[in-house]
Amino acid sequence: MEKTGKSRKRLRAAKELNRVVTEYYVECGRAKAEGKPVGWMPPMNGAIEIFYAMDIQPVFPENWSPICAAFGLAERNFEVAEGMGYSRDLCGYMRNIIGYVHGLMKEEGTPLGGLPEPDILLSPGGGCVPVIKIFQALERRFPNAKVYPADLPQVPTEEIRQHHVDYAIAEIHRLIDFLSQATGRKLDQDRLKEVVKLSDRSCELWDEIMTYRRRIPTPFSAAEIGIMFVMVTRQGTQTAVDFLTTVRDEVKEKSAQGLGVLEQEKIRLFWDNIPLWYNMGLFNHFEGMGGVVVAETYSSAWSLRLDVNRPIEALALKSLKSYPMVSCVSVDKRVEMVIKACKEYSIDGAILHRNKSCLPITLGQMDIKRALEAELGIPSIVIDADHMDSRNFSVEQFRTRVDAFMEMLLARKS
């Protein structure tokens, strides 16, 4: 297994993922070429189908981290990170984005064009810490940047109250006012309710693809995750719709034909934790030796099923429950998801990613052990890596480790 392996695609809708993938930083460097408004924001919050609706090009730093990752471009992000003086122990993803604005943006010929400077900063108040930061790095970066400082209250998705839905939905009109101030756009109600539909809709699709990953044996594994990218930049969107459209009717028809990703389907596995993008080659090592990861905690994130009768309060509500998904969620809640996703899935042994780069979504890991053991009887193993930095990943260390996690599944299965 080499460093910078790729994973093994076995989807037809691999090819035509990498055609939406151009075509999406296609969009983007042609609407700032075009004088079309160019917002950047935080991924997972409902302003994502506000300014599809009011034909704002809406961009992604954090998004395009993973991409530079893929391209090997991330290395060189974070030296100019930490020539500013950010720390290696920082997150990823922010060391990544802040070196890019202040080094290879510059430059040309970088891939898929990189990202056009954005007119407009959707600033946000809530969500993990290191996105908070991120954009108050970059308003320094653009300072002619016209800036909306989102407000959004911290909330366990268990506990959210009408008081704190109110407040959402306050800030989602004040945003459709600062928008239309700031690109003299207004909101048209049915292009909003157009829009949310479609987004209800990719979430709809979204969860009936990963319900075909319970089937034995599974059509797709982690490998195939990138599908996501459409649930993180295309949310609202036809396209969005129609791509995942294809990867249901593909995995639904292999299930249909028992076809696994693998002939033989000793062992499945749970990822928890963000998985490497510069290495997601090491989900092949798991398949040779007969196991699949056919559930992670990361593709929970990307399913919150909208109101399309009510779009201004189903987008508040998805901007309050986004985050706690993932990374604002009680250590408690976080076990009583793997749990479940172990239950579900069918899953024979967890590999807890013990990510350098996302503490946030890595509390917890050895609660989750444990419950795993007591409640299912399911081992899990922990590794020790970083979803951003190879720098903080051993291939030798984790091929050790997981070769003998594998052999020990295998013997109990046997």
Given for the second form:
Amino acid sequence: MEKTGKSRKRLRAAKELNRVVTEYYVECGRAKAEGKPVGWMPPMNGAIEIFYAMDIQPVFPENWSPICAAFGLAERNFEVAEGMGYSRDLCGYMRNIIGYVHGLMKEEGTPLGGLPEPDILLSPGGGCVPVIKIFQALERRFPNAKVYPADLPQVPTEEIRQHHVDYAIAEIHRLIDFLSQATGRKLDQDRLKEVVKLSDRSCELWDEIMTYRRRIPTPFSAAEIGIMFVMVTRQGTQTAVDFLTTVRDEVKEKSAQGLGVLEQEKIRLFWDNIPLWYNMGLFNHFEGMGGVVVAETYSSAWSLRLDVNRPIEALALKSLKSYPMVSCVSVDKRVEMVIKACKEYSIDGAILHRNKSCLPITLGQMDIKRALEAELGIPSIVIDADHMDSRNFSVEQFRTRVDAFMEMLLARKS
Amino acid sequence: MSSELAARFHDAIENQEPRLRTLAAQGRRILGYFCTYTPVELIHASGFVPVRVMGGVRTLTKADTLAPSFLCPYMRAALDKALSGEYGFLSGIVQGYTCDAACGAVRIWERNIPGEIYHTIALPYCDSPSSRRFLLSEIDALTVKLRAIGGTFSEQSLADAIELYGKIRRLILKLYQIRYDERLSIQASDFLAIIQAGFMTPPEDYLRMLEDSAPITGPSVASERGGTRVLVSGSLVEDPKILDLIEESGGLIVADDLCTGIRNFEPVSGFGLDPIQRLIDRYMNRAPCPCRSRVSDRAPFIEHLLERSGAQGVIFLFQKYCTPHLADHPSLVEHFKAKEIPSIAVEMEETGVNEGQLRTRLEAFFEMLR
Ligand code: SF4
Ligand code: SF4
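Structure of the form predicted together with the partner chain, given the form predicted on its own:
Now the complete complex, all chains and molecules, led by this one.
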């Protein structure tokens, strides 16, 4: 097995996904060419729906990083960022995007046309420190972009009170005012409702799709998790709803026919933390021994619903919940969600990716490990790796440890 | 190395555990905090003794069971200490949201170390009437939580606490002024001890210690020692050895931009009609830290300190893996380069620093500055 490798996908929708990804990036480039305002923003918040409703092109530097990893551009980007003095200990998303905007972005011939320059930067206060710092670095790189300094309370989801919601709502109104001034575009309330409805529908479909994974054998594995691309970049569009409907139909059909990733599914696994974007093939590694990764923490970020009748409040709540649900802001909640998922998905063992590039998702992992053991008797294994930087990952070590873990799980089951 | 003058502050640090244990046994309730963005005045006004959780210099044996190796050495050491029972005198942690490490640490402590309250205050990043209203609600929510465990907050007690901490801050800032003028008779490691002692001593007692320390501001030994004037910038410095090393290698630390330094004390207090507004105003206008501000806010602050102190260069002291500081570093260096301000960076690892190598680097740096 190579250090970097593509996954073997089985869903027909995987091909469709390639088209959706390409189209999105083509659209970003075209928006720029046609003079439509382009705004760069962090993922996992309610601003995406506002952008789509106001017909402003959203671009997600954090999503560009997995794409760079998949196209093998990350090494070059790291080299540029590290040459500028960015420490190798910083999150790989940060080093990748900073390296990209100071390097490859200035050259021709980048896959998918590269990213168009921002007219607007939504610079977050809230979320994790790397994402805050990424945008502060982008502010310096693109001095002509109009900067919106955003604010969002960092509060565990279980402790959200009215004043948090009120402030998040006030901030969305401030964002809308800023965007109107910056672009001269007005927000149409009916259009916003439509977008929020589409966004809610994609969440509903997302949950439904995940539900089919509870089936034994599971119709698809974590190797297909690239489908979340539409949740990151396309929430609030018909494209997302159409694509997810296609995926839903396919997995529904597969489940009805009892078709699984493996004919003989022996071990069902849970994956905690971000996948290794440069080596999605790892998810197929378990298959040789009858193992499938059927659920992961990351997917819960989109497991929420939006109240279409109160669109602004719905977006405020989405912003407040999305990131904390999968990070150390809400360790209790995360433990609870993992326990619940492990029960619902009939998990035999968990793989905890101790991610050098993401402290916020890694912190609390040992508590998850303990809780799994104590409450469900589910064993888990900690794997040292990195979601972006392949230099922090050893395939050999991975294989040795995972194989031993699988053998133990198999022995337990027989 | 430490001077007689700073002896009682060193003593306060060394004997903190038995002292605080005794205090707790006598019925005083002690709450820990990690970061200087925590409104200690509010904790004190609610009847608790705020104590800053430090990691200290130690060999870690327990941190690995709960935290990855790439958590900053400070947080790992603090967790290790807590898991070893050395923070048994705390009733919990109240913390202002700063970095991801601190945010996660509060939650991990909550799950693994007994306590009555574990709380993170969601501080706003922007300053506007609506963000101040939000912070007011956050403060109200915290006082309610503190009341639930026996806290006794009142507007008067907050006014008193603000005055008490204001006095302390004023005295420390006076020491800074004397230091800038090179009239301070102690070395940087002693200066650090004076500040650190304040983290772990009830403020009333600490104020008295400071008031009794007039001799420190006596005739200078620093100027006799001489050396190249430098500013140190970073997050926490816990091990005074690193400061000694700098001064032994030919440097004279005349200013700092540390969270075990000036960032605790600037500004002394805030403006407003009532104590809560004054408290809010102070935390909105705090000396900029990379966790919560931009390089464009920090650079002028550091430049002002350089100017005031006559420091000729900056020594960055990083806790390994500390994202906020590491992320700002390249831009700060670029900014300083354009202004011909030389700088050097040192990373402090869990096992300390490689002394020999560091001495050589520092000597070369000071040589260049001369
Ligand atoms: S959440 Fe993790 S991966 Fe994402 S930017 Fe923050 S540190 Fe990096
Ligand atoms: S600011 Fe840096 S040193 Fe301080 S707790 Fe956070 S990571 Fe650690």
